[in-house]
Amino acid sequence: MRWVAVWRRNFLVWRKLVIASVLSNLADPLILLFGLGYGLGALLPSVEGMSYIAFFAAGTLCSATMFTASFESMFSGFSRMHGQKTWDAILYAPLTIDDVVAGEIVWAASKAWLSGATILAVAAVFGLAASPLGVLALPVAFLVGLAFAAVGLVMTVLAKNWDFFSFYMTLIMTPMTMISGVFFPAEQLPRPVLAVAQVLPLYHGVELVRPLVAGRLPTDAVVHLVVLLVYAGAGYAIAIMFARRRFSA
């Protein structure tokens, strides 16, 4: 549990900038939610038995969680690792690089969970997530954050400079957002593209959250949970492997 000290260190720093941090993480997804949700919602009577804005709210919850976890683990994590040398300073304490990696991943997932929880709360206030089952989307949001935080930290420990992250964001995150069911049902995609989407973590997060927001239990929930756990566990293991190499050199 020594990673808790790393988590707490990041939390104490974040607490000083909490208002700016929350606003910056939520501005884009909320603008998209209401702008695109109401705009397209006026043209679409319903999607999968839901109003389009409610349909889009579930997707936005997952995509916002993904982006927050990824940005925190990559840009903020790289700043602490490379620019500020915070990781080097922490390693002078009785902590190992494994503790630092675990603390960074859980912190990024925690911050991402806050974004997802806030969007869910906004959706509930506007009557877009009225079912009590919507509360179950909260642990799912944390798991989505954990998966993307772990993968993001792999990018961080491999990165040599800030430009490295643009490849991951442009070539992986943006296409993933397009094909994972955030904006429209993924089943409308061509079969080869759908097959690609079904191995990506965002698709499984959306497949869990959207039924809960609509007030029903998701189908194949165990499969979706296992995929997210595999991404989180594999990302954690790979991040530790590369971090050990980087900090033992």
The other form holds:
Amino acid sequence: MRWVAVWRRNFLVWRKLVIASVLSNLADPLILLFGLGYGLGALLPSVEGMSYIAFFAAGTLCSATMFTASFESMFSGFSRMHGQKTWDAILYAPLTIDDVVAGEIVWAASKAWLSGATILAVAAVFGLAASPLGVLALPVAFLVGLAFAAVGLVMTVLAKNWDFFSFYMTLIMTPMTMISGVFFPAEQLPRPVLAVAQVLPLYHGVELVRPLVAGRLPTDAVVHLVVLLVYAGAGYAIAIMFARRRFSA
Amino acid sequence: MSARVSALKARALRKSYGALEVVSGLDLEVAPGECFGLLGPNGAGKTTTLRLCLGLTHPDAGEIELLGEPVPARARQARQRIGVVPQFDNLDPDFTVAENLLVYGRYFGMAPRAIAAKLGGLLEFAGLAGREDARINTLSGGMKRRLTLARALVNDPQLLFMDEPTTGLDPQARHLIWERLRRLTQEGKTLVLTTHFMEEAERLCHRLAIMDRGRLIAAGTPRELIAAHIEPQVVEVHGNGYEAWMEQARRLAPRVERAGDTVFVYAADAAPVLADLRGRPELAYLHRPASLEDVFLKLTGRDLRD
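Please supply the coordinates for the form predicted in complex with the partner chain, as a counterpart to the form predicted on its own shown previously.
Following is the full complex, with the preceding chain placed first.
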């Protein structure tokens, strides 16, 4: 449990910069949610039996969680690892690179969870998530956070410079957001595209969160949970492997 | 030294990066309470040696024992009782002075109360009393270095590793660090430092090892090294006609070297050389006792190492 000290270090920084941090993590998704939700929602009949904004709120919850986890593990993580050499300082203490990787991933997931949870709370206040089942979206959001934090940290420990992240953001995250059912039902996509979405983690987060927020139990919940767990677990293992290579060479 | 357990012992250490062998068969032994200096030009393998001793890098061959713990197998346990001052400050820029110490103490599993109890003493030691709420970017280079040193002491370590502790500091800041390091030695802490400042090594270290190309090429007290490796007197000569004069100097002294436009004459007795120079007003000269730097340059050469 030594990694907790790493988590607490990041938490203390976050607490000192809390207003800017929360604003940057929430302003974008909430503006998008209400802008697109009401604007586009006025043109659309119900989607999958709910108003468009309620449909989109569940998607936003997942995509905001994904973005917060990814930004924290990649950009902030790289800054701590490479720019500030915070990881080096930690490694002089009786912590290992495995502890640092674990602390970073759980921290990024925690921060991501807060984004997801806040969006859920806002949605509830606006009557978009009335069911008590919606509470179950909270642990799912944490799992989505873990999956993207772990994958993001793999990118970080492989990165030579900041530009490296643009490839992952532009070539993977942005298209994934489009095809994973955040903005519109993924089922209306051509089969091969849907198949791609189904091997990526975001789709499974959306498939779990949307029914829960609408007050239904998700179908194939176990499959979705397993995919997210595999991404989190494999990302963690791969991040540790490359981090060890980078730091104890 | 043999009766007590060594603070640090390394045998036949080897480490390569690609085709380059950075540490090639290094033996080291540091006694408890000793201030030990590892000297060497850039690229000699000093930093890699420190990283190996800390268990941060795994050796290709050889054995390390740090405070009685085998490294890297039990490096984590050893590091619990170790402090590290790295070559480049990596204080946490988001934190104040006090927060840096608090957060660092937590990495050692220290309770907040235990860290708080040490805070005053550490700040006093670092000369930062009253600055606990200062941001890191408002501190001078010397203050940052002292805070890094205080951070390395938060767990009350038995042994401190310091990689070039005063590089980049002005003389005032450097002397203050030296004073603090002597205080630590008096408290019985073992110090292992790397440096390429001979003055620093001569002032601080009980024992030195000179390292080049991954090997130890000499070891001993500063006096022993000077006595063993170099003639006790040096005359530095420069001015018009110094090249021609070198021939004459070779007849008067056992060793004559040239670096740029300066001639270095080494001798047990410099009187004949000085007598000759008095008759040559075109040559300027400086007569001084041999120093560790002369030993260092003799053993590692005068070529630039970048």
